[in-house]
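Just the one chain here, laid out as structure tokens, in the form predicted alone.
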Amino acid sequence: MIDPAVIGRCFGPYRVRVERAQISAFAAALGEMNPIYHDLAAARAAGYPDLPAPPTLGTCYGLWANPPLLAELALLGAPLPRLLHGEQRYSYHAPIYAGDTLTASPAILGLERKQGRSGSFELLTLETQWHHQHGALALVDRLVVVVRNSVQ
């Protein structure tokens, strides 16, 4: 079980760029076309300056991509084998394009034990704020994981 003192622990900061070619990739990967998200000439025609970011594309650097993150959780509790994706939701600031610089500041805002069918389990709450290279606060992620209890 983890400790309900980690609620208000914060992680990193993690730093990640945002580049073209992983735009373009994970745009194809959700079936998006739209030349604003392949091509730089399309996406400045567009009026934006650089390829922007697809909506969902912070799963690219959320907990899941985020290993030095991941053994953090470990070490209280939460490896991976034992994690589920349980809700996940995005609340954007500012738009995010190809060549910015975006730092996270991931906390873990909750923690719920619950019992199930199968036995007991946690709900971990965790939020990253990714800011802007200029400090501009650009999107809010919200992530809700099942902890599985490990005698399962």
Second form
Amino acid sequence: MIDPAVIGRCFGPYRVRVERAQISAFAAALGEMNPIYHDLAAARAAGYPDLPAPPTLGTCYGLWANPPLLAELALLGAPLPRLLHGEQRYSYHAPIYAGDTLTASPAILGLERKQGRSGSFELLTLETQWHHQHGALALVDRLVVVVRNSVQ
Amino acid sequence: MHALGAIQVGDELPPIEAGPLRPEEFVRYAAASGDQNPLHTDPAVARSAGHGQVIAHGMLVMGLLGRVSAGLAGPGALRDFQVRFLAPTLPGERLRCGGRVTALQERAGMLIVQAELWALGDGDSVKASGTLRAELPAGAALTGSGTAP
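Could you give the coordinates for the form predicted in complex with the partner chain, as opposed to the form predicted alone above?
The complete assembly is shown below, putting the previous chain first.
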């Protein structure tokens, strides 16, 4: 069980640079071959200053791709082998393009204990507010992770 | 009055089909997204976690729904996008991802569009469901091109 005192706990800050190569590889792995995600000239022709972030690019910078943050959660009693992704929400506040640098301090917003068919589990809500290099809020990533109390 | 071709409540977004999904696609997604959880790539780890075989990243399914959203709104027009993961997706399964416009509102010359989204696996099992909200120029149409600014 996770101590309810973890609510409000912040991690990081983490800083990431949005790379063209990552946007292109990530879009391709989803089968998204729209040239705006792969070709700078196509992106500019469509009115973007650089390759734009696909809607779920934030996951490349989120919990699942952040081993130090996963290690923090493991210390709190939520190790990776017992985690499942329950819900994901992105709120888009300002566009993100290749070349941007984003900074965030993910925070635990909530912890809820539940009883399911295969035993008890907890729902941990993690919110990450990514800010641009100039300070503007770009993206809010709200992730609900299911923490199973046994893996069977 | 809506202009011919303008978005209407009930309009379906152009659907996307994927699969049968191959484990190599999960490996590729893991590398591209940085999610190296072996639950998605190592059958022994997946079995020890109580699954019969590796399961797809939930975010791979959400990424496909993101492609569906492009039929309505380019990356600059999405305001909110949320998905609940309801069942694991296994290798060999086909996914049919779609969506439907549920509400429209005009505000300050812009069209606020809400839509529901779904990802269905084999036997119409619901793998994920979600919603989106986008802000488009008034009179916008469904494009399927994903290039609306």
